[in-house]
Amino acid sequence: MRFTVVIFDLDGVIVSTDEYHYLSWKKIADREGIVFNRDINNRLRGVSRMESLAIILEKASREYSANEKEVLAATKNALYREALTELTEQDLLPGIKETISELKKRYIKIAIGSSSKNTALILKQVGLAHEFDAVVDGNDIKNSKPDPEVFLLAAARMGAAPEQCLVVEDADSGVDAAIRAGMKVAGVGQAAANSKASFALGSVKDILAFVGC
């Protein structure tokens, strides 16, 4: 079918802040004497901040209280937000601006569906703060991916049925979330190799072959 709504994940699809996340978590882990490397960091893709912290603390030598966890998560986020001030439009992933422009020409509604609570800041930094018909992020939802809540809420805000929506995702958890939402999903980056994805993209702009007119 030809889709009339496209819901983009943010990190890894629109822009990549993976390195900022990694370096921020690395500082926290090093301070706590916890082993943390890029292999562990790969497990954090597409999950919430507190879930990411839980994965990191699997390597901890002691138990952390709920209050200690909140402090660690808040400290990491402060480090990450400080790093995000370095983001510019030049950090947009290849083909994003052209793809968004063409989708608008075709009267395709576009949205962001992200678990990040820093979505507004990221979009502002890269010059896309006012480009989307709906933005749903970690501040709007109770359950992060692979729960379908973020995508279902994005569709609802645009008055669209799930079957009208195509989700663009780079994380396996996002692919699962889209499927659970009853939506088709185009995998890009790492998710392009996910056998459950409806489409495998070499580039985000490849979605133009099957949306709109």
Given for the second form:
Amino acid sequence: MRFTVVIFDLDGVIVSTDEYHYLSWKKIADREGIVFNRDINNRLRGVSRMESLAIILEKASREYSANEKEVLAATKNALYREALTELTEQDLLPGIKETISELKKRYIKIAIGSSSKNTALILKQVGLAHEFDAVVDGNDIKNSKPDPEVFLLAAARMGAAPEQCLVVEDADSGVDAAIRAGMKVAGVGQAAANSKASFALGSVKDILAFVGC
Ligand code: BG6
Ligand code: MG
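Can you give me the structure for the form predicted together with 6-O-phosphono-beta-D-glucopyranose, which would complement the form predicted on its own we have just seen?
What follows is the entire complex, opening with the chain shown before.
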């Protein structure tokens, strides 16, 4: 298989933001008296902000209006962005820098395909703002994963056909999105155990064994 493009998910693949998301949502849930724990947080991986809130509100004892939901999501995002100011290169997941640098040496194009609307801030904080050939994020799409839109747009921006692209994902919703985009997907973290992924990675750098060599 000859991949010419690797599309990386951001949260959970390039950088570990789980705890920042968790703590910000936890503050909101605690203020509202809604049960929220790390198991529920795991279900938010790859899912958009408003869909994440909908999952959290499954445990609420009352209905929330559209306006209340907007306020809760905006408050969570303000807390999250404040927490992201603490994010540094140290939060990059193991092997990311070496993998990016080796893919460039092999003339493989690299892109980000993320549901997050905070992608630009996160890339800046970890020092990767200028490393990718294309960045497609939650601001560019109407439908978040498992819809294939984010990956199809990334491929289009790279001028690549889906079969030329390898997606690297940590979320089951992202694995489904990649498959629906007609792309092969390598699962890392939680998604390494997803039987729908074409490759199971112990670490992101494992893709160097089969991409561009
Ligand atoms: C995804 C995360 O990358 O982005 C989700 O895995 C998150 O947990 C989603 O809900 C949206 O993030 P943001 O930064 O736009 O609130
Ligand atoms: Mg992810």
